[in-house]
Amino acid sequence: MKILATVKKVVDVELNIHVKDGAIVEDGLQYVINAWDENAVEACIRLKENNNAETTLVSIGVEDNTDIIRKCYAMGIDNAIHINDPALADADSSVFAKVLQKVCENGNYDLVITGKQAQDTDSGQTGIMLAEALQVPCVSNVIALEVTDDQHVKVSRLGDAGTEIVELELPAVVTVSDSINEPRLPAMRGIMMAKKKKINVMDLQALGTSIDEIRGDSPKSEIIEFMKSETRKAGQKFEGDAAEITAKVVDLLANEAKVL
């Protein structure tokens, strides 16, 4: 079984992100793997570990991606694909899903496991556009994973009414909640390991394409701006009889806030 792990680079979201004239102020910034894709390796290496699979990770993206793709290999991956393309630099889902999908014919993968969404974007939509366009099954929102046989996987996701269990046929795609797995530390071995093996990258013509066959006319999606989300208002305090407080927010509730 040959499976594929997709990984992205991120602005590391625990930090403060400042905003101005429109767009993000890039001094100070520190990037880290998606958290998502994190969950999505550590899923791959299981498999590996207890069906002899085959990994290769994908990453996309115009900056140097050697960091985040050495820490997957430290975990356990076999192989690395980093795409990197001065023409994806506004890449959005529908692109990073068609490259992907050149990734997956080159390499004939039986399954493919993404995050699913990045949290610098929160969008959610790359796994399930490139299941789209390779025409095979999707099942979201992961939360367990198994190999049933050479032919078939069963999944287990969180839907609306509760735990859904699904069984794939092969080749298909997964995008994985980080409720699956708990991302394994890479061990000193696999860190001085990792520093050696070879990264195969490729621009869009090695991969066998071009900026205009996969975007076609224009983009899909455009960011326009980011803007600075408001400050939270403090809050009120109320002490004093119990009738009297509630009395109060119902009030509150009905004629200020209009929730009621």
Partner chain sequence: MAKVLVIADIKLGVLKSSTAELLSKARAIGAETAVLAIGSDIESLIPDLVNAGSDTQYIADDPGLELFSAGPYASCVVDAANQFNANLIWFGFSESGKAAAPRVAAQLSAACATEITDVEIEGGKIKVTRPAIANKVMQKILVNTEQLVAVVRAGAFEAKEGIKGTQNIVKLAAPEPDLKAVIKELVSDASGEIDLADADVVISVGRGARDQAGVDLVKELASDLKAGFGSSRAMVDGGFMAHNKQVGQTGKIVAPTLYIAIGISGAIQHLAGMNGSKVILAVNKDPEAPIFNVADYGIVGDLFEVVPILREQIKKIKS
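Output block for the form predicted in complex with its partner chain, input the form predicted alone:
We keep it simple here and write out only the one chain, dropping partners and molecules.
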């Protein structure tokens, strides 16, 4: 069984992010592996351990992705592909999905595991659009995954009315929630080995395609402006005698905010 995990390098959301003149201020930003993709990588490695799967990761991005790829190698991923092409600098989910489609067509993976969402876009589209492009089944927001036989996996998905248990015929795409697992910390041995492993870096041409084939002549949509988010202001905070301040706050909720 061949499995592909998709891994994006994203801005570290724990740090402050500033916006100036409609753009994000690059100064001081740091980039990390997308949190949900760590869950995808962990899910892959568990399938390697339990089902003898061969694991590959692919990361698309115009920056140096060596650090996050090494981290995934250290966790236990077998192979890594980095698609790096300047034409992809402003790509969105629909474009990444088409690039991933090419990667999948070249690699014949039985199962693709993506994160449910990238922390920089918060869009949650790429994996689902990839499945559409490949014309294979897909379940998103997966919280449990199990191989039933050579041709099937059984997944649990957190849906609106409860947990949906779905049997998927392979090849398939799943997008995973962080509830699926706890990503492991790489062991020292893994970190040492990771340094020696090769990364297969390719541009679109090497992948057998071009930006025109991937995207057409214009993107479906484009970000024209970044704005500050409307941050809430800190309100009234009370310290002191619990009985007194709690009574005060209940009074404010009822008579000032009028929400009780």
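Positions refer to the first chain, counted from 1. Throughout, rigid core stands for the largest set of C-alpha atoms superposing within 1.5 Å between the two forms. These figures come from a predicted structure and were not determined experimentally.
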- Task: Spell out whether the Cα of residue 224 moves at least 2 Å between these two forms when the two forms are superposed on their rigid core.
- Result: no
- Message: I want to check residue 12: does it shift between these two forms by 2 Å or more at the Cα, with the core superposed?
- Response: no
